[in-house]
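Here you get one chain, nothing else, as structure tokens; it is the form predicted on its own.
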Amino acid sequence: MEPNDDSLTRLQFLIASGVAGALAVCAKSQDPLFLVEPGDKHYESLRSRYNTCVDLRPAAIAPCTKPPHVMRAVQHANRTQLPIAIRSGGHSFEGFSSNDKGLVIDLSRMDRVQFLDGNRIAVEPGCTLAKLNDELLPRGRLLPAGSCGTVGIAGLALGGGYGFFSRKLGLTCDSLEALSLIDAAGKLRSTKDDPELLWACRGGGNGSFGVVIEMVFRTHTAPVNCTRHRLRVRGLDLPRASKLLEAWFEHSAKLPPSHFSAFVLNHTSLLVLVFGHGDEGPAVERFLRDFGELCDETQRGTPQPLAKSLVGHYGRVGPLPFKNASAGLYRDFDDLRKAAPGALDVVLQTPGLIFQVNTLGGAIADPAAAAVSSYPHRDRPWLGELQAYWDKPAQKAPLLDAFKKTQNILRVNGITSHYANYPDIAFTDWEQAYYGGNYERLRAVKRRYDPDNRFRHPQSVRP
């Protein structure tokens, strides 16, 4: 085909024709750099957040639509000796893809996808999990990720990637077949010529390496529908929930990896999600009767179409405030039982504070994946999560508090092992808790296409 700006964004073509020619084409384009600055009348909406607890002002926003604008985006960043932080669906908890005073590279309108054939598909960075489903799920086809519907593919990716689907299919990075980005010198690269870069963007990849401008996935076959059940306890106290919680453990355990299970303690309210897109076989009825015997109200669900029960779980669209972190990676119950008490006592005590465990495991700890992988805790079945909402301006500081208590609890309770893709400022040995063996692995990495560090945030991967 002939290349032009368009087909740029088609790694296919990258991998036919060479990096040097993918240039040659950047070079003919004479686009020029749009970037809003403070002062410019789309500067506040441009620097907006997911989170609105995050306020940072960066000198300069470019929006850019095409590899060409990324790469001047780039240049001038070392023109004018500027960081750089990324932005695909601006989701991180801790507001790493935007900064103070740098330049902000935003992805969200490069939103393409492209079936390349049956199976695979060229995604670029800002598409969204509802813009992802809504083009994979009428062709029968699925990519295993998370489910909130705004956010953007890359950096969920990039950081690992997890949802309903894993414990059959894996990570969303365990599906990444290749990348090209631009890296700090303002060049394009393939993972095509370099094996390592993509063992370090699948699972370690976060704003470190270069701008992602396309990613190509493996995808998989849909189930046409799945079940829901929820299983309810209101009004908890400690030892009811301490119980609940070390017996949902041993229960989920048991579920077969066509099925998600999520322990959500809201306050004194309990919610059990089980998601299922396979067998209804006697395992789930076993954990329907013998665990819904603990519960106050089991909800059996039926099949239903999965589109349409995805857009249930696709949340609030925001922006919104709020506070939310990994809380843990978990081998088992033993592992969190010093810091339960404490935890669960802290939750049941403060209106809006959520503590949440998720099921992993299944493909995710396939040996296979983990070899080609950068994300570490393959061999860890549970994710904690912490999370606090609110409402109003006055509830912030006393559930800021109770948030920082838990994490207290956990952390002196042996619990440091987390996932990269819910960070928190406060991990001070974040370096070993995200990719634990794995970082000076990924330090080599950065040498090679940031080596000045140009790329940065403050748990981005150190050259």
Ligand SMILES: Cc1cc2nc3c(=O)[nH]c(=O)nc-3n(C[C@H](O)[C@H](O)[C@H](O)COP(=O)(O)OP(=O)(O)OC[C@H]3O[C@@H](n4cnc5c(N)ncnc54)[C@H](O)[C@@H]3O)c2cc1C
The other form holds:
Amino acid sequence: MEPNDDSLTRLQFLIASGVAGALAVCAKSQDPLFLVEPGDKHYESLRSRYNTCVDLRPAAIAPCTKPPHVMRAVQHANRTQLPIAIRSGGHSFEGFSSNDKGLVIDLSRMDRVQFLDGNRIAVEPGCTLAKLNDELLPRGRLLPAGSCGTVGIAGLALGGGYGFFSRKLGLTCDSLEALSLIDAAGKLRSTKDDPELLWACRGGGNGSFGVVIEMVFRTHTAPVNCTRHRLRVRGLDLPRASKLLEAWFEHSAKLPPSHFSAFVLNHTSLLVLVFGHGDEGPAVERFLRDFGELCDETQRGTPQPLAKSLVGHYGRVGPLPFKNASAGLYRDFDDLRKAAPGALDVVLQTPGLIFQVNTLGGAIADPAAAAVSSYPHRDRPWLGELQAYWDKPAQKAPLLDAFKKTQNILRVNGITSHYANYPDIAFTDWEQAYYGGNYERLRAVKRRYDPDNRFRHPQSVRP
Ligand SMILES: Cc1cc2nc3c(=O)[nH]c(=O)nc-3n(C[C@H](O)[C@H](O)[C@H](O)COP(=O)(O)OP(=O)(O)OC[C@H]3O[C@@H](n4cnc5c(N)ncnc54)[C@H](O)[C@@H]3O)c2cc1C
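Return the structure block for the form predicted in complex with this ligand; the form predicted on its own was the one displayed.
Following is the full complex, with the preceding chain placed first.
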């Protein structure tokens, strides 16, 4: 997935054009609220978003650099009856961090990381994963998070957050120890006073309960090296693609928790990634040998310094047009057995369409983590993702048709559990799909922090 240097460019732009001066005035004790509205020369650059397919025009954008700005912005929305969308890294697939004719609270410049002691950190919401790695890795520390460097820590952790280290260390939200937010009344609230809010924000907190202004995470010892293996097949037809998918489920189930794998079918080409940060023991060797026998090419990696390797996965530079969404969370291949032939067939016939399955499981399945978080899918060790990318406008409509068709095949064949951080605006039963039996409990939290639904997007928790 794609990184960009959008926030840096925007900040440089603001400094050059004098807006940073306005922010500095705003940061003094009697801060007036600083709003950017349509017609303002900075409006277009500030409303810019990672996914250029999402074209929303807020009534106002409040770029905030400290908590009092956020409080004033919330009070302004209450006075003017504007709905609030909250933006940190801006990477929501469906643009849930923006809105039409509402207020956007933009936290992209609140990105400080502070060590509280040897292994705990306080992080502001706009911190990107690249910045987090830059702060942590030189100190030998790590937060299990996603792979894309420009994703924001707040959006990632509030919806769960998985990546190369999750099978060993759990979801990003499993390392979240506390957070502070500004609620719908404009008041500072802390999970220290309310464990139920922490439960809700570990997997169900995106844009629903308030504006998260700081998160405290436990960090972990970072491995020095990691190893990446890649297996490839080209020119696939349906029988071979189906056989490979089923075999990959069987073999990836036996990988140790130190290893992550992804099955990436891009039109007729398959890439299988194995990323490990521990002992390359017999189980990994068996995977490379036995699954490798089914592939055309096995590129065995050698240990590389972790920081260098992670940067190599930060992804392409955006913004760009795309459609991505969850393609289901699976207990095993049987969940996919009925849907697989139809879904794979569409992908094999559609250039630009990617069906990817990632390994979860391991520490994510820990019952102790399940007891204290609203992320409901811990019994599902595989996550599917559908992705469509295009260069030319003419490619968009056929790709989106194929995307819809694939999602429909998955749905009618029983794939109904989905990852909240990979939303699809077309999911009709999203409450159940993202939160399962936890949705009603999330609603109870919503009623306490935002009874009038001031914070909202098309798939936020309703009061
Ligand atoms: C290129 C790319 C790569 C990705 N890779 C991964 C990956 O490896 N692993 C993974 O788990 N996910 C991944 N994702 C999905 C990612 O976790 C979600 O898109 C995430 O919500 C983005 O967070 P953000 O802060 O960047 O986005 P934003 O668009 O700013 O926010 C996303 C959502 O979180 C809410 N939100 C943001 N900040 C706050 C806040 N301070 N308080 C309350 N609510 C807030 C918003 O309202 C919105 O609903 C990827 C997405 C992209 C586009």
